[in-house]
Amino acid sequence: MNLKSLVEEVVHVAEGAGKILLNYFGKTLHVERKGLRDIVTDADLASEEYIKGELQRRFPDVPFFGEETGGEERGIRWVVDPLDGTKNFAWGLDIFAVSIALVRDDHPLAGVIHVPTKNITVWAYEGGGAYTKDRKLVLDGGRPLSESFIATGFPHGNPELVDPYIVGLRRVLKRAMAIRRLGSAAYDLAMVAYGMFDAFWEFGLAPWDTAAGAVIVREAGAVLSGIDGSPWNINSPTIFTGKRVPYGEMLKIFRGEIRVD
């Protein structure tokens, strides 16, 4: 499989996703519950049901697994979120993005993540490096903490997690020189790799919200793990990633290493 000429593909996928998007958005959706604090709309669906057809046309013998509709859990195969930032979307805020990765078993290879209010796109796969349209994305050594622009994420569907969240969350805020929460884990990914955020970490995600941005960050030279620092893959109960200096100064927070008064 030559993943260069894979993703080149799905980047056109990702895109056409976003303009389904860009139709509904603003618009009155049919929104329904299905979890905790979680919602789909008539828009999911859509970009959802545009993204399988295409994939499925273009990659006969890949299976797919999307947010809304499931599918094939192991292996090779897509793993797709068609709405990353529902919520945001639901509302009017104009920060979501469509994420799509190849992955094998718990191990992303490649991944797309498109931002349509912004027509942004990155992408990358396995030892290729990452992109943008206009550039390759590499990322520096970064700063100090003190200068970082930090992403993080709240664990709104995990209840049990929010203690144990906030109390890097209290760490950090102490320290960095601003900490912003947007509401999508494929933008913020994105966004590492693209260079706006410094570091970005989160509790509580799901392989579809993680799979595609892990591969992006790694390639751009980001720091990969789990919250503490183990190796990190899609069923990761936490993700954190960001330029080596301001990572390793927080990994030091979150492992209790660093005195925060």
Ligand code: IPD
The other form holds:
Amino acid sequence: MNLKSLVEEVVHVAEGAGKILLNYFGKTLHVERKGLRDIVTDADLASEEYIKGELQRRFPDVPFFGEETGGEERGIRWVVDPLDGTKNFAWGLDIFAVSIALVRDDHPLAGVIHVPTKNITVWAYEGGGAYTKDRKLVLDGGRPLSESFIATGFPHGNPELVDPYIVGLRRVLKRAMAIRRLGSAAYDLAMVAYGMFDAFWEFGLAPWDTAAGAVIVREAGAVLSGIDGSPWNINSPTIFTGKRVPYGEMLKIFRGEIRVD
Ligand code: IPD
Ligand code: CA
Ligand code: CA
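Let's compare: the form predicted alone is above, so bring in the form predicted in complex with the named molecule.
Full complex below, order starting with the chain above.
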């Protein structure tokens, strides 16, 4: 399988899904509850149906897993979040993304993230670098944490993670230039690769939130690990990535002090 041509096709699929989302955005949505502080809308379902159909038509041999409809959980497969940032979307905040990854077991091989409201798409495949429309994404080592713009997400779906999360948040808050919590992990990861955020961490994400973003940040030159510096895979309980300098400072803050099992 040629990952370069594959990922270029997947860019079209993600952008097609983005058009579907924009047709729903700002309109009355059908919303259902699917878990603790978790909802799904007709826009999530329409985007996933489109992505699944397009991927199966273009790559009939690759099985599919989507957040909303499930599917294959091992081996080579697509891992898709058709709308990351559903609550932003449902409440009218224009930060949300489409995330599509090609994964082998626990390891993402290629990924595409599209941000429809900003018409930004980023993509990467293992060993091939990370790209957006007009440039290759190449991160520098960054600046000290006191000069760094940091993104995070709250572990709102899992009350047990709140206390350990707050320990780290308090420490980073006292040192970083600024912290933002925007409500779409795929967007946050895309913006690390894009060079806007200098680092990002979150607890309790799912494989479909992170699979595409992980390969993109890594190929852009960010460091990627669990919160304790452990090797990251799509089932890791935490994700922590960033430019080398702020990543290193934050690792000292987190390591040995914060346990998330
Ligand atoms: C959510 C977003 C959010 C993160 C949540 C995710 P969804 O995904 O990525 O930023 O904090 O944990 O569940 O539900 O909007 O696809
Ligand atoms: Ca998600
Ligand atoms: Ca989603």
